[in-house]
Structure formats: structure tokens, C-alpha cells
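So this first bit is one chain, no partners, the form predicted alone, shown in C-alpha cells.
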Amino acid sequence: MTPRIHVPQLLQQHARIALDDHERHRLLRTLRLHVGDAIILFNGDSGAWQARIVETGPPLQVELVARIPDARDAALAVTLILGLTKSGAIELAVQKAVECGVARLIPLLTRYGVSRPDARQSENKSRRLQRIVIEAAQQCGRTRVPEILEPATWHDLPGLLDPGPRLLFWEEAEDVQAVRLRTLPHPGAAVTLLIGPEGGLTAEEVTHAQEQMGFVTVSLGPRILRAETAAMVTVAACQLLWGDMG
């Protein structure tokens, strides 16, 4: 499989463009790439191009070749908000879902997750949600990168909410409201899906979200998820039911 790496330059053909240090040791050494091999470019906005190395540096230099046709992302736009969780098991549900096709990730502080992190541990935790989402699209052949946005708080989220239906997905919906994901009109375009963190969502928020922000409480069965399995199997039952997946 030809690498696939993200930068943030301009791409057009015959351009020039210097990789990072990173990326340089990944093809030099774990790779074993040189002078003349083939890889892909993809910056989010311009496709993916085929490119070649010209110059192993430092800095290691890539040639621009031509536009590579791609067709790898989802046209059904899903926003997947998810309770904050402790680190591993919110890196691993952003990875899986991007993976998945989610176009954009909103984590959520909410009363059973965990507490807002300081300004320091928020920043690096930003950072290494970013690269794991640029990480994820790489390896999934995506030319888009989803958005991820910093921690938000309820009093927050109507203003980052998009239109379209918005799927609320409960543990507690089976005994109370047992609406399957199967029985539910086509969304249309995008859908909104919402994920508790590793405690759950208290009846209030719940409430909170149907009656402020239009969410419909949806069931996925008897057994209960992990949060990063919820996160999962939702995007990927709405990309099978909706979506690239069926």
C-alpha cells in the first residue's frame, strides 16, 4: 500500500514540498523509501496527488506527479459528540471513527464523565487527538480531515450543532423508549450522533438534550457498550444503514 501522509501546504502539480522530521524517519527508516518511490499527498482541501521522492535531505523532499480521483469519503456528513472519557478510550473511539467516516468529533464534559482538564493538559491533549485523527485518515485513504473541536459544555452545544435529525443513543432507552436505529427515516445529507462517557448520561441530560436541542432517544439493544464501542458501532450502523457501508 503507497504511504499516505497529510501536510498542511498548498498542492499542485510539480510542486515542491519539504516533509516534517517525522515523516522523513517513517519513510527513510520503518519504510525503507527511496530516491524515486511513489507516495500519496493529501492536505484536506486539494484531493490526494501522487507523488515521488526527489531529495532524501534533511529536509526529505516530494515531487507532485498528478491528481489521484478519490472517492473514500463518506457522503453521509456524521458528527459524533462524545462524552469526554479518560484518555485511552477516547483516542480509540476518535480513531474508529474516523475510520468509520465521521466528518466531525465534538467531545462533551458531562456530570459522570471526566473533569475539565487545565490548560496545559488541555492543550496536549488537543494536539494528540489532532494527530490521532490526521493518523486515522492516513491510514483509511480519507482525503478530508474531520474536525475535531476542543471540549465543550452543554451551555456550548446548541451553537456547535448542525441541522439535520439528532440521534441521542441511551443505555437506559430500551426500558424506556425503545426506538431502534433500523426503524428511523433516511437523515438525509448529515446526522448528528450523541455518546455518553464511561459513567453514562444522567436522566437529565437526556431530558435536557430532547427537550433544548431536539435530540430522539435511540436504543442499540439489551447489552451496554463501553463508550468507545457505542462510538464505534453508531457511526457504523448509520454508514451501513445510510451511507458507503451497505
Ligand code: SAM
Second form
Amino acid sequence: MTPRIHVPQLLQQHARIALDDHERHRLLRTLRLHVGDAIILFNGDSGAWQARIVETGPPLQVELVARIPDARDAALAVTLILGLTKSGAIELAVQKAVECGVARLIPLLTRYGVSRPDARQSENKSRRLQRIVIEAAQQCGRTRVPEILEPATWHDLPGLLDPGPRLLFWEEAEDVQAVRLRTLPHPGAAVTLLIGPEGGLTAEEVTHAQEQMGFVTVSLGPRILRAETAAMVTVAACQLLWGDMG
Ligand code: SAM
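Having seen the form predicted alone, I'd like the form predicted together with the ligand now, please.
Now the full complex is given, and it begins with the chain already shown.
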């Protein structure tokens, strides 16, 4: 499979891009590529480009040949709001949501989630999650890198939301004749999903989301899913019902 590499630079026809030593080693030593061999570059914003190695360097240089149509970016713009939870869970949730075509991710600070990390922790966590998003996009062939925002509070949330239906997945909704995904109308171009942390959402948080932001509570059935499972399942279910996985 032609190697795909994420680069920060602007991509345009005939541009020459120098790759870093890590990628140079991967292409020349691990993959044993040579001058003239093809690779794919993407920068998460201006699509993917067919390129070829023109100099082995260092630095290794590639030249852009042609833009590749965005075949793997989802038509349904899914925003996933995730109660900020302990490291492993949120990283797995983020990685799987990217593979399932999520367009935007908003970590949310909730009552039972992890407390707001201090500035240094927050910086490290944001950088790590950003890297997971890029690696997952690279691995699954996406050309647009989903956006992951800084952790938001409930107060921040209204200003961050796109128009379109807002679904809050609540394990206690089952008891109150919950709505199920397949009974909902097609959301159109965009849908926003909210999943709580492993400690769950308080009833006050659920009411706040319903009354202040118009979220509809939705049940995923009788079993209690882990936060990371619920994140993956909800994005995949929306893509199956209304996007490009069904
Ligand atoms: N109350 C849960 C418990 O007893 O373990 C804690 C929350 S659950 C681990 C994490 C999140 O996944 C929930 O906040 C909710 O958003 C979602 N979730 C899990 N199971 C669900 C279900 N059956 N229906 C709707 N949402 C669910």
C-alpha cells in the first residue's frame, strides 16, 4: 500500500516538500523506497496528494504530482462530545471515532469525569490526543484530519456547537421510554453526539443539556456500555444509519 504521510505544510501542485528524519528513515530503510517511488501526502486540510521521491537527502525531498479526490471523508458531519475520562479510555474512544468518520471531537469537563488537568498536563494531553487523531486519520486513509478541541466546560459548550440535531446518550434513558437511534429522522448534514465519562452524567447535567442546548436523550439499549464503547458505537451507528457505513 502506498505510504501515507501527514505533513503540516501547504500542499499544491509541483510543490517540493522536505520530510523529517523519522519519515526519511521509514521510507528508505523500513520500506526500502527509492527516487521515483510514489507516496501520498496529506495535511488534514487541503486533501491528499500523490507525490514521488525526488531526492533521498538528507533531507529526503518529495514532489507533489496530483491531488487525490477525498474518497474517504464522511458525508455526515458527526461532532462527538466526550466526557473527559481517564487516559486510556478517551484515547481509544478518539481513535475509534476517527476511524468511524467523526468530523470533530470536543472533550467535556463533567462532574464525574477527570478534573480539569493543570496547564502542563492539559498541554501534554491535547498534544497526545492530536497525535492520535492524525495517526488514526493516516491509518484509515482519511485526507481531512478531524478537529479536536481543548477540553470544554458546560459553560463553553453552547458556543461550540454546530446547528443540527443534538443527541445525549444516557443509560438511564431506557427507563423513561427512551428514544432509540433508528426512530429518529435523518439529521441532514450534521449531528452532535454527547457521551458521558465512565462515571456517568448527573441528572442535573442531563437536564441542563436538554433545557439549555436542546439535547434529546437517547438509549443504546439495556446494557451499560463503557464510555469508549459508547463513543465508537454511536458514531458507527450514525454512519450506518445516515452516513457512509451502511
Ligand atoms: N452509569 C454508568 C455505570 O453505571 O457504569 C456510567 C456511565 S457509562 C460507563 C459511560 C457513558 O456511556 C454514559 O454516560 C452514556 O453516555 C453512555 N452509555 C453507556 N451505556 C448506555 C446505554 N445503554 N444507553 C445510552 N448511553 C449509554
